[in-house]
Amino acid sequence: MDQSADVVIVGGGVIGLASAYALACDGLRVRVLDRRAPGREASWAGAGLIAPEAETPGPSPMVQLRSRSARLYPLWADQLRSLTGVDVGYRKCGGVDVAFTPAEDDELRSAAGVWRSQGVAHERLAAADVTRIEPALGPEIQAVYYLPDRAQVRNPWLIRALIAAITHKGGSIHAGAAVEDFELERGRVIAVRSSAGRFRCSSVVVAAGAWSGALLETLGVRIATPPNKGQIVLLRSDRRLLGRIVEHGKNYLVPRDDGRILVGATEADAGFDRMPTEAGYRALIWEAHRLCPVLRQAEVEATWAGLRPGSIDARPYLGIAPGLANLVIAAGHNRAGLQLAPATAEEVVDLVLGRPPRIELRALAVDREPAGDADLAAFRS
């Protein structure tokens, strides 16, 4: 059975979420193909930590989406929640990014230094001031730098407000609608085949996270999306045991009003395989118990594990794919997606819409050369 739509997106993760709610509100029909039920890989998987916004975003373009990001954040959260009744539970709590040994002391002072460089917001604790901060740091911790402007969304309850948007605003979610070839005439795609459909469209969008390179390879276009997989533990007290958001390296403690904390999260290379694992929780554990002692008291209520989209070099693609006018790609955002969903979101309405970019897109271009970021070390996603 044929459908039409202005824009049809492949892929139900935050990435393709938001953009199809920035679509609509632009006014165009969207139709968003989910080969699962939308939002269930690596955005449900993750903890939703927000970066602080920088004053002084400077040229890199991912200090430029995350700190757009952060600042239309507080924004959708009230439109959404407008707009669906549902709060996506954004609050900007605060963090702290710690140091255990001199070598990642400095490695933190390098990261001050950027944050320095762009504006924002931190302070390095003396010992006095930590307890005041966040009692529930451990002894062992050697440095302590406080951001106050971290912040966090419930990324549950943001796909949710997000498919109940696109679904007021007159779009359409397909779940179980696994895509199956594309249709091209004249160097644009002019329909795209899926087990519930044919759709026709004016713009296709694929936003597919880690099955994105291998879509875009039937259409000659190669990017590499490998899957990096991430595993979570989820404990739950009944009374709050954290306040601010902990990062220690990759790691993380995200603490949820409702006393449940989020501990993340490992990285491995495991092909498709996103089953948990006993090594992988263990490790998540011990981190907690090490940055947090009294996260002894938790239960533990959960553990699971999601594929993250790998890029070439860290950064994601967003652009007109090489030779098919009308194709945008918006994949590889590796642990940060629901970080730099809304922004992202923005860049596809202008790239669909034949807008100038409010960036410069040339170093996420998909055709590019690998590159270097110093700035992608300064946050952790």
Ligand SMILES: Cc1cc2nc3c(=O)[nH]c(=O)nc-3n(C[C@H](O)[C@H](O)[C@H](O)COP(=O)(O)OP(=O)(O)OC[C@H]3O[C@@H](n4cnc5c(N)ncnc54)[C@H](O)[C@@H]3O)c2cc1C
Given for the second form:
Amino acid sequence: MDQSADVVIVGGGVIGLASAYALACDGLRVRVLDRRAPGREASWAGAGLIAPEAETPGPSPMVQLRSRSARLYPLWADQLRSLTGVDVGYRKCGGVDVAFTPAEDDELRSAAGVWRSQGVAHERLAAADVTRIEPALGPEIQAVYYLPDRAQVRNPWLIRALIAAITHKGGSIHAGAAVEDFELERGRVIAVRSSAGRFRCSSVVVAAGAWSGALLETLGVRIATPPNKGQIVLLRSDRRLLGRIVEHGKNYLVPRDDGRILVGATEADAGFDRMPTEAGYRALIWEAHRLCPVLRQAEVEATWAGLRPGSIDARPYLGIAPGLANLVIAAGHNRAGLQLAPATAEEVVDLVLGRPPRIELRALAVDREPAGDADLAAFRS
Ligand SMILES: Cc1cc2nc3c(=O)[nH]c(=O)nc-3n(C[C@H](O)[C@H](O)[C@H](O)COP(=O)(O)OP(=O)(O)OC[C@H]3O[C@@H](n4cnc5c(N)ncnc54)[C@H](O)[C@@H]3O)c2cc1C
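Now that the form predicted on its own has been shown, please provide the structure of the form predicted in complex with this ligand.
Everything in the complex follows now, all chains and molecules, and the chain you saw is the first one.
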């Protein structure tokens, strides 16, 4: 059966859903197709850390995208709550970034230099202030920086709110609709073919996470979106043991309001396998106890893993597919898709409508050369 839409969005993770929501807010008829239930891949598995806002982001498109998202998050949280009644769990809980060794302390000092130049609020804490801000930190920690604007979101709640908001705005979400290929006419996509039927459309957004590369190959568009497996352990405690996000390199603890604490996250090249491993579990628990010994009192409630969508470098792809004027690609957000979703969605709308982008997108073009490591998508690590 044929169905139609202004825009078909392939992939119902946070990037696809946020884009669909933003497009629907602009009055477009959207359909989101997901081969599973939407939001059950990386966007469910993630921890929900949100970068702080930079007051003077400078020319870097990544810092701009991150900072714009940081500014949009509280607005989105309010809008989504009033539209759907769902609290997305956005909280500016603050965070501490810690070092165990002099070398790590040096790294933090240079990170602090970057934060200063970008206008990211931060403060190096004296020992007495550490006890005041986050008393549960471990005794081996040698240096602590406090970032008051570090925030978090409950990603499964965000997914639920986005789905409800898209529906409320007249869009539709098709679960179990695996996109197989695309119909082309004179350099444009005119329809998307899926296991749930054919969808005619004026524009397409491909936001299929780590599966985007393989899907786009059917169009001759070559982009690498290698899966980057990440594991998390969820701890539970009767009382709140931590108040702030704690970060140590690529490891972190994220305290939820209900006393639960997420311990994240591993990184592994394991293909499309998303089974949690014993080694990953042990490494995370060891790190959690070192960062915060009081967590030995907490029970392990669950562990899971998800597949972050990688790219050729540390940046996502955000742009028009070469040679296909009405196909937008928004994928490869790796460790930062939750934090970058609102600003990514804004850019997707501009690309679909042919409006000038708010951020210089050349550095994120689908056919770019790989960028150096300096311009990371994620705020830290
Ligand atoms: C352990 C872990 C911790 C993380 N922590 C954070 C964090 O704290 N902060 C942060 O910002 N980010 C974090 N991330 C990263 C973040 O989760 C991802 O960057 C983000 O979820 C990517 O979203 P996405 O929509 O691109 O991909 P996904 O969520 O993977 O969604 C892609 C969707 O496309 C669908 N799909 C695939 N192929 C097809 C097809 N052919 N047809 C139809 N549908 C298809 C899939 O079913 C899926 O639902 C974390 C990730 C992990 C794994």
